[in-house]
Amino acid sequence: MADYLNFIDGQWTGASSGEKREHFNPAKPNESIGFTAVSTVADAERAIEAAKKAAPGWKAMSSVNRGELLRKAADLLEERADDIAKTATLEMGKRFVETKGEALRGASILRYYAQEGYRTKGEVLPSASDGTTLLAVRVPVGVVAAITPWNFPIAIPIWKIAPALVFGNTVVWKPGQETGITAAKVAEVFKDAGFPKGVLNLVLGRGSVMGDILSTHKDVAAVTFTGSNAVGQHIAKLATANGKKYQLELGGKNPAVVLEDANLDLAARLVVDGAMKQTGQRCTATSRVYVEAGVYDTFVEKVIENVKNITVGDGLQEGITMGPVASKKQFDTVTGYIQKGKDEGAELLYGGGTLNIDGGYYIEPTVFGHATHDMTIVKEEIFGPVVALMKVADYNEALERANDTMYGLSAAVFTDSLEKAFHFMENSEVGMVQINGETGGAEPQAPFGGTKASGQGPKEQGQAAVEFFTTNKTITINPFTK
């Protein structure tokens, strides 16, 4: 199997410990599909130290001549879509279809920020003193470290590359160990594309070892990181405590409120999508409904009807809709969140069961009714395809409850109504909001992100990316020398 090494200052090498990692495909887990570098902290050492001395030079560049590598990079991704796509199915059994989407949508991206380059750096602003000119110019903020997760693992890692790059910064990327294959395809993307050496480096490897080192060194000045809860505060506190710019995008239990007056098909349809997709396995995944109670019957039966037509099965197949889970690690959590909702007296109204499909780590797509505010189902970030449906007696109880939780990532509402429409954008905590659409999804020139325990930092994406990869530098021209 071939072996997929760090890529730093323009050249592919191994780690310098010699260590590899061996990935296995999640539907078929005794398949090998080749191996990474398990990277040292001596490897990110250098890699910062390449991004540093790459500086300089990539940011006297011209923005406009970034954006234009950017632009070359989008359409080699767009090339290798069916390659990189089917790698990272492969690496975590996300349907090709999602796999395939994802890196258009990463073109996309790539495209967007390409024409960031064309924009105004600042703003020419009027000054007290006569003959005084006044300026306010973003400028980059340096070296980036961008750590990312295995579960978007191409186009989460471009959405905090492109804006990084084309605002004249370079990065050191830390990806998932579990995709470090598809980080690497995506790597190389951006060294065809004519990058300079240094401007763009990978390193692979654990990120208990390697996010240390990226939050603390002297030399990087911000860390943009997308992750759980526990590792994103742990960053906090190193970036903190060594003055460092950061960004973190974590964890959601993104509700959706089902009202009297929605369009109930609709609705059901939407849930299941948001719930399902990706099998369950992304920060804005529908993961609890509150139903009101005069049509709670209705929508579960409408549901059901919708989730018994999923078919479960090797991403890379035909007609499949929902793969495995990603890991061994992922299936025993899954499978542990639903025992504690059978166990916590949550009806189990669809699935809960486990499928053998070639060894792989299948779950069944999980309905759950009547749970309580209370349970863990309920409260805790499962990750996986699992939804806990509940009643509730009006759209006032529903908001309370979908506003009853530490995460504040995604909501959506189901109605008819203008008013309540409106209510809901205003009174729901949390970063977007939809109307009748399902939880997950934005588009690359909108802002992304949370609030609460769900994110911290400037959003990603779309205009208010320049807050966070860019700082402010004020200028003073007076034309009197004398």
Ligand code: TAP
Contents of the next structure:
Amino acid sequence: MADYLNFIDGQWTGASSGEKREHFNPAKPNESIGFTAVSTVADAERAIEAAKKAAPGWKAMSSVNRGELLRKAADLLEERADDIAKTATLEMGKRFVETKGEALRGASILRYYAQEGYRTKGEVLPSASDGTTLLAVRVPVGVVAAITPWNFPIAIPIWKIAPALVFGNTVVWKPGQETGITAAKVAEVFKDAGFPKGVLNLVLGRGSVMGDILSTHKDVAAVTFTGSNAVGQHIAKLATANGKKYQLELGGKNPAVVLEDANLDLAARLVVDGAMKQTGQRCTATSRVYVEAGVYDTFVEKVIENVKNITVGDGLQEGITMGPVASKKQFDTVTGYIQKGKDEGAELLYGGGTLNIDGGYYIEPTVFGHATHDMTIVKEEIFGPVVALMKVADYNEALERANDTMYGLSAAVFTDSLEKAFHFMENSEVGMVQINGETGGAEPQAPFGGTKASGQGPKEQGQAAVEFFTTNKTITINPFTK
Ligand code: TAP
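Form predicted alone done; form predicted together with the ligand now:
Let us now look at the entire complex, which starts with that chain.
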């Protein structure tokens, strides 16, 4: 059984404590798939020191050449996509087609940011002083700590690491514990692509142990985090108190609005996709659906038709359309929410139970109807294959209810009315709006992230990443000294 280690200063190293974590397949919880190092604060400090040491050389390298290394990493990631995707499926249960898609998306993100090495680094401004050149240039921030979750174990780390590196920063990366083996394989891609030692460092182990040092160490300039709201707020406090730049991508409770003039077949298919893809474990998953009264019953029928087609099972098997949830912890949380839905009086339209397949963490795709705004399943992020449908009088009620949440990640409206689509686009209080599309989905060139409690700091991906991973330096040059 293989051991997966930290990657610090160009070397694979065990945890200073000697502690290891054994990883099990959520589809067959007795199947062990490997061990990862469980690191300590001392290991995180060594990684920060290595990143600090590597920073001047990396910053001095031309951004074109830094981009060239990203391109090599993209090629290697593509070559190894099957192995890395299979590892991710074994670690957290997502179907192989989904993890493979994620690996290929990682390669696209690397290619996108490789090109960034060729783009402008700043601008020349007019100066009020004669003969003076005034420059505003973008420079790296320094050492970046990246703390990532288990649910997108390949793409989320890459959409932080790739822009951080191409803009000249060095990185210490702490992935979600559940997906440490996948993380080690992703780090190996960067190693084999030829990145200089210390430029990317990986520390495996508990966020509760290493999170504070990564958010407070004097040599860390910025912290980029994706994960839960509770941990995000903790990081924000520490980063603020210690003068660090920070970026948080947090939870969601994403609404879809279905209006009477919508294509109901399309809406039902995309609502079910939005809710059940990746077993509902997406920050952008569709979780609340507001349906205009006149089409509520027809829409419910169409949703059930779609949900019935879902085949639950081991994500490595062909033909399976929904895998297990990632862990026993997820299983307990999600089944707890389903029980609350039943207890609080929502109408159980489909599913609601668990499935015993090889002892895996399987939950039926679950649809609740006639849910009300005060129910727990309508208010809290579930992060599982559960969706709540609600009947509303009209578009205005739907919009008001959709916005009445602390979250603001993504939202969808299904309608053929240009007027209502535009109104929703302007008035939906989220970072990402879909018109006749599912709430999930992202492209590397477009900004990604939420508003309200779903996100803080500059957005990720696309050109938006420049804001977080660089800082402006204003330079005044007066060449005439005589
Ligand atoms: P968390 O429990 O918050 O874990 C995320 C990361 O934070 C993990 O690496 C975790 O390490 C680490 N962590 C735990 N305690 C920490 C601490 N005290 N200080 C610093 N880091 C700490 O979230 P999760 O359950 O893995 O992920 C699910 C959540 O992420 C959901 O709320 C979901 O909506 C959100 N999410 C958001 C997005 C975007 S882009 N908005 C995308 C994906 C997921 P350990 O694994 O070692 O605990």
